[in-house]
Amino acid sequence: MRNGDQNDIFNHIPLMRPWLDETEWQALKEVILSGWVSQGPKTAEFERALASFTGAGFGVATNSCTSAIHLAFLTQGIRPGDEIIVPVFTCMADANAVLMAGAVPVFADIDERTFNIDPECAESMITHRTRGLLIVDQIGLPADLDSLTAVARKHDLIVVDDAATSLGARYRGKPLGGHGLVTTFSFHPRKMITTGEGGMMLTDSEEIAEKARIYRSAGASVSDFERHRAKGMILQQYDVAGFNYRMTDIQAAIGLIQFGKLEEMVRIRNEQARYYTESLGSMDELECPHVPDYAESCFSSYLVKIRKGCPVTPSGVIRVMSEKGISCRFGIMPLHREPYFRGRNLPDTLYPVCCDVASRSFFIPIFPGLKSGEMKTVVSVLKSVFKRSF
């Protein structure tokens, strides 16, 4: 890498940084000098761990929330044909894991306040081959869990919960992973913590945790520690065609470190989003994130909407920021209109409240290591950015 390109990546204000430091490298020597770097006793522990804090029964480490997700469907008996209800206001993440379990994904609308899946919306696209209900707890905030699940159980429909970036949100007080639904985390350098890449499946069923396990280790009926552990007297069988998902005990260990942080990260982050409410709310061109009642974000990310009517765009937000040396990004961009679902034909009308919040949001920087004096020039550049408008 050139001076002159790693200087353009480190001299300006970051969308988003991970807090890593000596403690997490400290935790990687440990791992590396045992012998033991693949899934094994540090992936269990962080299993645990997450399991205990949210209240869920079992956790299962995987190499992403993608293949976490995929294991959700699977091992709840989704099937090839399969129609899943997804928002359509989330990444192509959470529509890649429909279409690796073989099903079909269904997009529905959104809240335009809470930028989660309507529960009224994802009820109406339900049909006679719809099994499942794929709720996303988007940028840091709950959905509304208790509709969601009020129509999915009117429909007999499989649940997963990705609270991919939302560790450390609480839906009525109790932490999302704990509310008997199978849940999804992701440990990519973007979300709430960080393993590099990783994911991790919770959920209160023995039998689907279990399954998942199989699954995650290419289908083998026994793990690799515990073939080590028995000193070889144990031999794996194959009962079905699994992946390798697994996550290996060098990820676990820096997850381990970084989970023992993600208090005071929310803490931070809520302090970070209270400021620029602060600073923002009062100006008539933006409307700040809204946090219903029943939720507790935790601020994974920061998403502004620019109201109706003002003459400012993201794009022409995002390309001034740029230019002040603060990262912005767009708003999730509506999945219908991605080039690989051009072929279904799914007009912008079915999706009205997305396509206008895709339009009129983007993102701006929020992360524990965001100093105070770089916030103030986040909000200086921003409000200038709309008074040479008018």
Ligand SMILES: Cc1ncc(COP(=O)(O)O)c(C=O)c1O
The other form holds:
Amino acid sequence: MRNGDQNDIFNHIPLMRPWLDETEWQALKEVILSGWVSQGPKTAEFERALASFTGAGFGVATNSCTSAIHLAFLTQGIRPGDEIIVPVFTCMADANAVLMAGAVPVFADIDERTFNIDPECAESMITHRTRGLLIVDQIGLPADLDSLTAVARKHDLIVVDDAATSLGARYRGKPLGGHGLVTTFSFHPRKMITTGEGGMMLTDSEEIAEKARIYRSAGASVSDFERHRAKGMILQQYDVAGFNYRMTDIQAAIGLIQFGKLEEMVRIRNEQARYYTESLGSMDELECPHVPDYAESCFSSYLVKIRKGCPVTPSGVIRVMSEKGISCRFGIMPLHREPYFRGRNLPDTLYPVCCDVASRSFFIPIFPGLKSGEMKTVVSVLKSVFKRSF
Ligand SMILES: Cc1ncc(COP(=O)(O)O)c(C=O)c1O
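Form predicted on its own already given; the form predicted together with the named molecule follows:
Below: every chain and molecule of the assembly, starting with the one above.
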């Protein structure tokens, strides 16, 4: 039984459900019975699998994408006080990773059609303290990597590409992760594949990968598994103070099975997105996601925008959909409005596109276990919402 079949048990249509079945269960049993459950051979295999799929040189698996982004900053020399440009329309984890490196997140507005960071806005936020650019490929859609890396090159900035939600998406025909950037992925259950929690940093640089492995494991020069293999004959040393950002082999065993399903999951999600776009795109009140020519989205989520002038609000939609047993969610909230950043007094006028998108958008269910009958229900209830008066 795939757990998508359990929607009936909950008697509602969830926003998202991971695609797990007996194959993950079997892999879990095998790794547990192997006797090696902390970071070891399965983690290394998972790293090689993603590196090979994307075309990156090296993978460094972590316990989350947030820690992978943190490692990406540390290994590229980001220091306390450095400024990093971050899209304002993203989750707090991106700002947190910057803050964890002691740096300062500086927000830039987004492109209104792709919801990704606008290269011109990013460039306009650069000061003499700016050292890096955190690109985010939001909601399964690659950002405009060529324009953004050109800005970074011009201003000598390090680049991290946060593709947390976008494993399997392609930029100019190549999977994200294979464009020579330091790229990160998340394996939280709302992402393309899941290990429960988890993340990975991909890079072409052996030096960055090696440094990341050391920071990932308390700053130790030798991993637990290497020590085990050497039968206690080697001793680790600590040249830097590090973290415990390790992925376990239990997680990696699940990740390898999930990764084997990635291509099929991307195909199903694209089919589902096509159905939504065909069914909802002709409505006067709604705008469906735009995919530019340079990109192939993996549709990790499906964000719908209410057209300007329509009196219906996202909260009205979410409430009615919920009453009918369908889970929707607000779009991403602008980071500059979070209480943590209130002291900076960043006005909405600095981020007009993000504020506008956030005020008009909401997510609808999309995930591989979602049945076509359920999608029809989502569409018909959504259409009925716009016929009601609020
Ligand atoms: C764009 C983006 N980056 C980073 C993260 C953080 O990922 P994790 O929860 O694996 O740390 C998320 C999580 O939602 C995300 O959406």
